[in-house]
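Single chain ahead, by itself, as structure tokens, in the form predicted alone.
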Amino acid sequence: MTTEPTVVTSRDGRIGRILLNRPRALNALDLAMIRACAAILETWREDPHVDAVVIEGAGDRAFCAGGDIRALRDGQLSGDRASVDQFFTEEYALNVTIATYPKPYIALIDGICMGGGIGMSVHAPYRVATEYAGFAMPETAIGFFPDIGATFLLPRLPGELGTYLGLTGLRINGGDSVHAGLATHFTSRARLPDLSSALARDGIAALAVYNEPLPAFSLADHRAAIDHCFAAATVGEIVARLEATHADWATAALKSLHHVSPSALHWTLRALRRGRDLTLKQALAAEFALTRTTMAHPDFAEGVRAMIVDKDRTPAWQPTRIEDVDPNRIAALFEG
């Protein structure tokens, strides 16, 4: 029986396509998809006859839906540690070549985008966005935090946009990506096959020529009120002015809040605050730091069972109330 290569790469007239082959996994991350990645965009870097690279995910379900996060939870478990730090080694190192690389990378997103997934998009200066695109960044419902340089990308875009979904995790669609400046274009998923093919074609060009007016902005007419309530300096004070807020989106934000990690929330808020002023390089060294002494926390081994492993979507986390995180406990997390 022949297995299908989880990572596809040809070149095909003016690019190199780069495809992400793990549909029924959602196209998630483990590091030999990694190391692939890294591996043909060296190959590339040099190549004269590559003039930019094309990434999309197989199936219509997702782009990428993040890393392997079962795997990195046992080999925290199993002390492994080892294991886990490779990944995350070469997976930073792997956004950073996305970040700098000297040919045009262009993400055609379709489907959802999800932690390593925007690792894999966003960092790159062309990321086109379909109707069917859905990011988030929900890792304090694992208990852990938006890390592949998230902690550098949430806190510069517009207002506090970044903070609220940050902590959330709640997910917005292709055409709010855009407006919040996750993606730059917006093309219809019918045209995406169109799309890719005109860049083998014509190169960058052809994203003008594809892209499509924009749906208006969902958030718009709270844009203000969101920056209010996340810019609170803690998360109490955010959900008190959440609270204090009576509209749809902030219900919604605090069923949000109240349904994951509290001690993640507070971390994840602390980690944001401080990559405002980081590097990206700085961001994800910062990272790297954090992920050793966020996932020896017990909420992170718990909120990957309850939301990856047993799917029973019921966390006990470890303590069950915001309120009741040791700011102190906290804290000690950013000097281990």
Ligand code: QUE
Contents of the next structure:
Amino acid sequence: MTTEPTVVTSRDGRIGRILLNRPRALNALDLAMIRACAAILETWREDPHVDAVVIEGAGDRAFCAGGDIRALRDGQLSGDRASVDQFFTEEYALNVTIATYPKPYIALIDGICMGGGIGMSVHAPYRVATEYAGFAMPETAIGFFPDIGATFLLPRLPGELGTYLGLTGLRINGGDSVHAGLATHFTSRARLPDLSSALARDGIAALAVYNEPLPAFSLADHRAAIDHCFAAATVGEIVARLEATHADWATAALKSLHHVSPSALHWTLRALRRGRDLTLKQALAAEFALTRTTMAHPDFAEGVRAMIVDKDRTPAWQPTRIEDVDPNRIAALFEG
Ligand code: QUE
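Got the form predicted alone; any chance of the form predicted together with 3,5,7,3',4'-pentahydroxyflavone (QUE) too?
What follows is the whole complex; the chain from before opens it.
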């Protein structure tokens, strides 16, 4: 039996292609995939035959659902911090490579794009979303925080949209992702194969040719209220402002906030506020330090257990209520 490579690379006309090829795992990134992407980007960096890089996900469900969170939980629980550190070191280095790559890097996002998948796309200058794209930073649901440079990216979205997305973990669709600044172009799934061929033939000029009119921003009517609620200084005050906002979007946001880890809400808000003033590299270094302290909190292993390992979706958080999180304990995570 031959096993298919989990990253398939090829040259096609003027471009280099990367296919994240683990469709049954929603193309989630393990360390081998991160290494394969980093290696081919180094090969192509100086290759005169490669003018641009196009990355896609295999299958029609996902661009990339994130990182290999299950392996990270195993490493944390067994005390193998070295392997956990290795994963984040190489993943975050790849995020910087993508952000600073000297040639156009174009992500075609036709399915879910979460966590590590955002790190593989949103740092790049060109991100094409289809109507099937779904962007989310859902880490508070697993007792973690938006990493991969999201503490740099999210505070730079319009108003408080990034705080809203990072705390609730809610998913936004392809059109909305362009309005929010997560994607740069919108091309329907039906035309994506033609765009992909045109990129190989004509380079990035093809992006404008295949760019389509955007559907209306579904959050447009709520932007001012989102900004007001999520500008609050504490998680408790954000919840209070949402409770005072009698609207369906606010009810949905509250439902998410009451499902995710209360402790993760507190450390995520603090990390997002800090990221406003950091460069991408500084944000990633700060995130790396925060992986060490937050993963040692019981909510990380419990959240991954509930959402990914056992899939019962009923995590037993410690503490269980937002108002019972000890601010001193959160502050200590940022000093560790
Ligand atoms: C929150 C998350 C992640 C998640 C689910 C959440 C995440 C992640 C995955 C994931 C999905 C499919 C896989 C896989 C991991 O799910 O970060 O290995 O095959 O990577 O609710 O943050």
